[in-house]
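Encoded as structure tokens, the following chain is the form predicted on its own, with no partner shown.
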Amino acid sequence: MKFGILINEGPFTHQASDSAYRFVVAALAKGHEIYRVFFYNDGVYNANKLSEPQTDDRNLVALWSALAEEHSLDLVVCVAAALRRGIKDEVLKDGFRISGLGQLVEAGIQADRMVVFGD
């Protein structure tokens, strides 16, 4: 099966982005494809390389960052969530890209579903 995934809430504030780096992780290991993970509103921090949390803390933006590698992954950000946050191309994790809703349609038809992780 082939999944799209939309992630709408930060890394450090929501069990959303967890759940879904989870669910990718659980979904590659059983042989299904990812089309795209789409982070949008405060989902856009998944992709801030100058976030640092706490050392006995997970780090969800390296753990993307490390699974978009290994799995070539596109994972793409929102530009206009991610400039009304300050997010750029410059403080982008390797591995993210930033882009319009245009990649969020695309991945809702070419993926068999669509899952959606926070509100």
The other form holds:
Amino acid sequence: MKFGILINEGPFTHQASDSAYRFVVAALAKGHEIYRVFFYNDGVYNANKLSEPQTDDRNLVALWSALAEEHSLDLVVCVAAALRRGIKDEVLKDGFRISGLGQLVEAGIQADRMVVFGD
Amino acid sequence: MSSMLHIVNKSPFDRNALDSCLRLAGSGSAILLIEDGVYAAVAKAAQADKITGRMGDCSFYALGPDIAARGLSDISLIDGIQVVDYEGFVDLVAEHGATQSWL
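Switch over from the form predicted on its own to the form predicted in complex with its partner chain, please.
Now the complete complex, all chains and molecules, led by this one.
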């Protein structure tokens, strides 16, 4: 089955991105396809490669990036939400790309299920 | 298949997301408590009646890792709430026609 994922929060205020990450890992392990992960609003902070959490903290930016490389995930960051927060191509972690809201709409159409993680 | 999966991630002591969900969820819905939403699963909580009142026509689940993360593993949960892990979460999404997150 094809899943679309929407993440509306960054790594450090709410659990949303952690929950989404663990959901995606479990879905992939069960053989499902992740059609796209869309990062919206504060969710764009998940793509900031300048983020350096302490070494004993989980690093969601790195975790998402590694998962994308391993499973060829499509991690899309909303352009308007990103530019507003200083997230540009120069600070984008490998595996993420910046695009528009149309990518979220398309994921909603193409995926069998859409799961929203936010606050 | 056509019934809906509702995901509640807010404590009932913090926000009214669970109230809204229980008021509007159709008969036969599945309701999954995740993140701070798992506080609603505690058996002796003041809010417990709200869930037991819908136990007859909805099925209730709570995410085990989030229960453990809040130190609630040894506390009794409301009878009839099934504890699932992330694999169970994925299965619930796949088994229901649509998913609604009550953010």
